[in-house]
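Let's start with one chain on its own, the form predicted alone, as structure tokens.
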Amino acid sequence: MDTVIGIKTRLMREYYRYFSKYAKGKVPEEPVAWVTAFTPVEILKALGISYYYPESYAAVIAASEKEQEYIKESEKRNLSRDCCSYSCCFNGSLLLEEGPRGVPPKPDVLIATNNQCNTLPAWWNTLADEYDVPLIVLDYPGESCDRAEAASYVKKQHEMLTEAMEKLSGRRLDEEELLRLVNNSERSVEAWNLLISNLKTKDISPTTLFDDINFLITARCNEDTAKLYDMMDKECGTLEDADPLSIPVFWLGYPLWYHADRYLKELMDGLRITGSNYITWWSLDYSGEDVYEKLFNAYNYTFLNLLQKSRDKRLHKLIEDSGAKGAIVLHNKSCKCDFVSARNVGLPQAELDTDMIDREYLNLEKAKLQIELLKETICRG
């Protein structure tokens, strides 16, 4: 019988099986994307395309206590810290040829998209020019064209990544098992918008949210992803209600992935965190008449990829819906972009300068006064 550990286990397994501390020297029986985080995977899969994500190892680096060293010797070599730091930490690891699960498969292509930072492509230049291989650039235009147009003009570069792919893998696509793929995609994106609602009302550790979303990207269209993410729902069923003295709070921006509860738990005393933005990045809209239909809703538009407006929107309604009442924002040094902005949030904010990789831009004394201050100023309105 499948049991919440066990699917973790297998999907984990799955996708690392690759990676040279577990390959042993196995050489891929099929090829190598590296991908950014919002690409159409369900494309890859359905040709029999292992796919990696430079980001979430960054995660995971981080997340083992490693990414100091990582950071500079890519520092050493040719990043400077400034740079995002999922890629000074991944490149480290590349530089070193080490990492907590050994180092991905090399890659045969590069697949980046711009809807969700325009650091990326930037970024996978580097590694094309480091493998030598073909880079990929998709280009959604999100909300700033007229939707027909926008609709065939995402429908045209998912044809030519296809095309490519068929080619690369020796394989011609069926679009019947993209659509399942799809399918489970969507499923996956269902059950786990269950799973996060019980943030608001159970005693659920947002830790646990902010770990397991990563079977949202790296296996959304997976079978055993929504079936995990259903039994974790039923079990929260079971858990005691959250406790209602707490203030609830919002928490605006990426994990701290360096942090054991990769939220600043020790600094939370009397706060409890019902609501966060980054746990509902990956709920892609899979709605549409077609397959390619379904693509496009879920990539042209996703949280990163609308107007400010849009987001501004989106994101009260999840701040409302959580039953906050003050936000902890993370001014994160990587995304100079500031996708998500703060500045209409409507609550009272502690605001703090960090980065969700590099700990060394984490000053504790200071969060611990912001935050302070934060729930004084709650409990005064």
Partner chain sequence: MPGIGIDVGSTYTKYCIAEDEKILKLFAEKTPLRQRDYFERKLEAFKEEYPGAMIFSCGYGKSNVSGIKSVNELTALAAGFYKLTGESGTILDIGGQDTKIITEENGRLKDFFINDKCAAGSGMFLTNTLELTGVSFEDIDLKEAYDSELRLSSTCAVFAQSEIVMMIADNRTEEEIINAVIRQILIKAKPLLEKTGEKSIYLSGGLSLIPGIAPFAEKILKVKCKIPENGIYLSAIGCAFMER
Second form
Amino acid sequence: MDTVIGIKTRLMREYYRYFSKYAKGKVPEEPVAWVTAFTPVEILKALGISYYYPESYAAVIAASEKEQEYIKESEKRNLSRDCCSYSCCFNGSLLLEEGPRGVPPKPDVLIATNNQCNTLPAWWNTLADEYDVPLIVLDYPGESCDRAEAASYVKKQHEMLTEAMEKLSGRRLDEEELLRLVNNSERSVEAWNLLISNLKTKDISPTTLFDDINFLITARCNEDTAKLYDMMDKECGTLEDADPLSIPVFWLGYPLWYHADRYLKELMDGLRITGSNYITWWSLDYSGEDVYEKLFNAYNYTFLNLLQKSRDKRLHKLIEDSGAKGAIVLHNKSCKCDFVSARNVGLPQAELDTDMIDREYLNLEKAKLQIELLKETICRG
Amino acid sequence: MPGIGIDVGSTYTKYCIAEDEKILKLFAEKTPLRQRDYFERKLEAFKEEYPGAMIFSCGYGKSNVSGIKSVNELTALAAGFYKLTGESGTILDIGGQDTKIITEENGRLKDFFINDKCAAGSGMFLTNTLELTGVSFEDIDLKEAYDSELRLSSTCAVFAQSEIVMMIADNRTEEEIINAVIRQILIKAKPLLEKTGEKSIYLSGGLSLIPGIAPFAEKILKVKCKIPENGIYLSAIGCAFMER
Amino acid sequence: MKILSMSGFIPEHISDTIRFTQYGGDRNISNYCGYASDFISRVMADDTIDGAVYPKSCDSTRILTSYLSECNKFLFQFGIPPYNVSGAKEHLACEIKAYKEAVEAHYGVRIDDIKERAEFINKRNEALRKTYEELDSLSYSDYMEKLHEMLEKPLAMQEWSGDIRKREKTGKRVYVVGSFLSDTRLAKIIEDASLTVAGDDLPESGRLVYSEPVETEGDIYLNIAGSILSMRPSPTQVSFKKTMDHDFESIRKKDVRGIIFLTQKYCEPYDYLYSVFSKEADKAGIPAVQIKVNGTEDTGKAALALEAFADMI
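Would you mind giving the form predicted in complex with its partner chain, to go alongside the form predicted alone above?
Next comes the full complex, this chain leading.
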């Protein structure tokens, strides 16, 4: 009978199977794509192409305390430290041909999207240069043009992607299979949303959610993912209720991947995270009449691809639902696209200068002071 | 024919008087505020004392030394180092305004790296700290520097300033604070240094005058550090021997 | 109608814009491009400007609207398609049409002279190209100053006479790679270092002059889009291989001895490009120097670095 740990182990084993630490020289039988976090992977999976996420691995590197070494290596090869730490860290690991789990299997194709930021396609170009493989960039216009035009443009690109992946895999896309996978992703999102709704009232560790969203990112069209989250949600029913005396706060920004708790737990005595925008980023909206509309809605309207007005609206709802009285906002050196989300949050904030990968960015004493001030402000209010 | 080199730095101007391939004199004076008048008088005095001398200037203030040829500071640094040591090598120069690393081959500039606009990576950071702590530059001595655990966590001099104020309030010693600042300046230089791949370097510039700086820097930079004699005069020397 | 524009992707064929060059901005957003930051400052503070048009082509421009939304002026953002994306031309044509309609709606005007404007731009660019092809015997600083002056004027006044001060070539031929050269003192510094600029791929210069002329027959929006997309790709269009193919072809043709990579700090497309560009330059045996500036009125350590670079090559 499946257990939470059993499913997690299965999914992780599947994902890391061909990383050099475990592969023992074996290479995947199917073609390999390296993709950015909001790539329509359902298309790849339907064609039997396996995919890996350099951003996720950068998080693993930071969690394994190796990020400084790899960032320095990238810097030696002229990749500025001003660039996104995900890229500096991951590229450094490739240059040294090492990592906490080795290095991922070599790509046959690189796929980057700009529905998160414009850094990712630029980063992917450096990988294309390193591996000399085709690079496909998908352009998601977001809300910058009318919906019908955006849908038509995105559909054309998804069709182009399909054609290219058919050539790579030697298979034809089965649209029913694609729809099945999209429905799996939708199911995974539903299950995840139920799970994270426990954060407000239950004593569930934010660390668990920051870590376990990984499956939604890397395996959302896998049936196991929805099953996993359903089981975790059921388990929440057995958890204690959250301490009613603790002050609810909203974590606005990335998890700190280098930190054992992924957030500054040691500075947050008396505070409790009841909401986070990061854990909602992959709650993609797969609504639509047909599979292409579903993919369009899911991937064109990702949070970081929305205009400020829409972000404000979404954030207000999330914050309201969380009951948060204050926000801890991460002024992330690697992601100005995220930080700007906090402009109109309308809550007392502690704005921390930090980076999600590079631990040297955080001044712990200053952060402590800011969080203390936030607590005082909330209590006085 | 005598040759005179003038390296106009932000804090000090260094001079080298040379003749017949020999260095006659090396001296430094504080760079004044009114530079044009000062250098006019200086040049007049030089022309009287060393008639027919070829004079070259370099450094940030070189445009204030009017009427003579100027040379790029890094080119002069490369030439001066080679003149003094006869060696090819890599030099880390931490001056008042910035930090530079050059690689030099047979007296010619081969490659160079300059840090971004950042006060935390230059002597200015130390100057400001000395003011805050009331210590004079001449009193800094790293010979007995123990490995204090005190570290600056700010990567920016502006934020580090407030950290230093808090350290003073926490009764940290001046020695600990100054060591932490010098450590931070060297740490800022590390990424530039790593681009050269060198395992052995020379230190020059104002910081090279600090007793004990070489072993202190070795611990932080993880490369062998040497200090050439008359290390602060390298650019002035390069100017004095500049090819006519 | 005084619309401040940023980027060579903005279609001047639709309406007059003032190309943004410099501004002493007080807005200091950390880890953010100084050029974009100064652009924000000018839009917010300069009462003579009543609108802004800008691309969504990098992390800094992507979030410009977030910073400008309180200015209550006309705002329009163009999504810039990456190089060679399916349907890019048609999509950009729609954006151009939408821009035209937005300008008309906001300013209460009718825009019916697009073809004439396109013809004018074709002629202007042709004249610019003739000047560009003689770059190595001209004063680069005079060229850049006059170019920037021209781009700030209404289109009808953008006659390019090609009357640029001549300058003796030096053997130290360089190629300039970078984003918009907001501070033309940098061009002067390059000349003062006895360097001769043989070519560049700046958006207002080398990239602009090689764009294909706009066909004025047929679908004008599609044709404008085609012309814009025919420019040598910017690193923001994220095909570094194509960008470098063009650059190195020019570098070889123009017998260049050194490359100057001149960018804003926190400009991530150029930072990423530099990491691969410098490898190619190494392979080709051509020294390259990267100079970063902060904002539109900063020359940084350019003088020191460029002089040293000139001594090296």
